[in-house]
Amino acid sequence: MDNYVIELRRIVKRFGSTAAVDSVSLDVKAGEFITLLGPSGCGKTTLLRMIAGLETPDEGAVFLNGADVTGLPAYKRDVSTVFQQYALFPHLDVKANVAFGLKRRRVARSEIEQRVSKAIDMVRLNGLDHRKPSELSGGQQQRVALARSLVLNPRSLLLDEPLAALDLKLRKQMQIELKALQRRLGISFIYVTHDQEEALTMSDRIAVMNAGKIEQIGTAEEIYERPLTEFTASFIGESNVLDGTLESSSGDTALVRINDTTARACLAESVRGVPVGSTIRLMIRPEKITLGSSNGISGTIEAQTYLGESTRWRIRLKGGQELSALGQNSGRSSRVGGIGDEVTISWEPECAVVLAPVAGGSGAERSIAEAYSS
């Protein structure tokens, strides 16, 4: 049976006529480090505050290592917050912000000094003791707000864009130590970002959320490789979707007319019951796409880009529809062609993945596309 630390149950919270999250159904293993990924006002954070209690759901129930917690203040919930904007104490130094908590739950001061000094260390902060927050980088503040949730000994630790006020070189570095440091303790990560490649690099799993719903979780490789909706395959990565027309489909796999040419793809198990002649939208990524002068789907190159180690190309399709390819530059890619030369594009039938149904098609289709989302 597997040991959940956090589980969401339906959870619901308005604000006025919006639901800011909308039904949420989550559960996070101990020691997985799992990743809220999504844009601006999609819930993300919201869903965080509600796991901390910083928030209560209008619907639904929070369970912490097994119990329910839904109505619990935050100070009774065995976890520990980081906020983007860390809060420490100007007044106070690095050792006195970390063992803020601790005092605040009166335990005793030999403790005190033995836990704080474990947490220092821990962040390698080790000599920076006594300095005041205005006397430290920005990556060293965010350590001290790390270690002094770290200090509390949380089963789970909830993050909300810590790395957002870093510059990019410090913001991948640190992207590393946490990684690095959340394998170490063995507990669970909660983080939410809108960044899609923290969510890549660090993720155990990552839930993709739009307009309060999560849209897919899962491994990044499932969220990259096989995308179940159009919204995760533009989110995630870049991605060319195109309409096309089932021809056939047997099992998770399917035959795809778009213009004049047939092409095979993958059929997520999601749109499987989708009759044939429906119209679909089919995902490939740009690096997957081979260019060549033979056997594939016509099209004109209409820009290209040299880039050092690849080149981009802009391909419109004899249909009308665009698409962008990415090849790199290891020789083969100098031949394809220049502005203005027709090519054939083609893909592994495994790198293309067919998303939901039109909307807006026949009534046929669109009773797929709303049990697709529903």
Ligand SMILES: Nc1ncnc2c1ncn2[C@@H]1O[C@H](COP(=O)(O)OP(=O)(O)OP(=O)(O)O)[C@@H](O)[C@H]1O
Contents of the next structure:
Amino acid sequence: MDNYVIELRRIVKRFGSTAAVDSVSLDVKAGEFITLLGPSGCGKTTLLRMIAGLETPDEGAVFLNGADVTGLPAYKRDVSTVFQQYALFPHLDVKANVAFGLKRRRVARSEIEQRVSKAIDMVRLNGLDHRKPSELSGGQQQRVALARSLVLNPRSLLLDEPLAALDLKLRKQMQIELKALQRRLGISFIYVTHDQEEALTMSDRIAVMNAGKIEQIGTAEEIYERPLTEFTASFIGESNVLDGTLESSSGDTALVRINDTTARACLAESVRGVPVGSTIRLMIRPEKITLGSSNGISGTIEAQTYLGESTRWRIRLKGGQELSALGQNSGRSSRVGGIGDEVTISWEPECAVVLAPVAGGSGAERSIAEAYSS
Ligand SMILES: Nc1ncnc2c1ncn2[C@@H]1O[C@H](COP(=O)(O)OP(=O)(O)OP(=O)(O)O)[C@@H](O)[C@H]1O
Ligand SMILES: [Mg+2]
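Coords for the form predicted in complex with the ligand, given the form predicted on its own:
Below, the chain from earlier opens the complete complex, with every other chain and molecule after it.
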């Protein structure tokens, strides 16, 4: 059996009548880097606060290192948190800020001295021990906040948009540093961001959150290549979503009719069982579309933009649906036509994904959703 450092079992947190976190379950392995990615207000901070013990769930349970800590106060939990606003003590210098948690835990003075200097070393702040936060740059303050958490030797670290206040260049640099530090120390990170690129570069797994729920969890590649829902598809990267009809399905492949053409697509396990003849939505990334193949779905080029390394096309299909295609300007003839010309579009079957129907969506989607739950 896997050893999980954090396990969430269907936790719920309500503020008034709305559930900020709505039945979330999550397992985090030792040494794993998990990112919570989602729009503002989807419940990321509330979820972290429940793991840290700063908020009590209304339902469900939180386990840390195998033990149920749901009723345990924050200071008794083996996790540490780095907040977006670093919340450093302005009147204390770097050393005293980093030592704060250890002093409160009544750790022996000599041990504090040793652990603090090790933590300061870890985040490369040597020589700045006696500066006050106001005498440090944003990136340095961020490192103090990190050292203050790491000094407690937690098995898991919770980080709530720790880089949000930094400019782009520093943020990129800190992303690399943080990831390297996490690997080296072997501790688990739960990392909150709403920057999709940050999530893609740093994480072992990404949990996409929407309205208090984890919509999908998987590796960066799984989330990008195989989104299960339209929300995930549109939240990470660019996507085209086309309406079609399911003609037939067998295992993980499907035939989908779009206008008068049949195209192949793949079917995730959770979407199997959609009845043949249903209206479905198909997701396809712009860079996965081939233009000008001998057979495919016909459309008209409405716009063409040369972008240097690539060219982008806006294409309107016969039935009126629009989509965007992106082609690398690789040197081979990439000229497919001009504005107003007819083209055909096609894709490799594994690049088009049938999405899960949306509960409460259009009539057709609702009927599929009902068919699932029955
Ligand atoms: N103490 C509170 N009292 C009432 N409502 C709250 C409280 N804390 C959070 N909420 C609400 O719960 C929902 C989730 O908030 P949360 O702070 O977890 O979102 P978030 O995903 O961290 O957003 P952001 O990306 O903006 O930080 C929001 O609708 C928010 O208004
Ligand atoms: Mg937040």
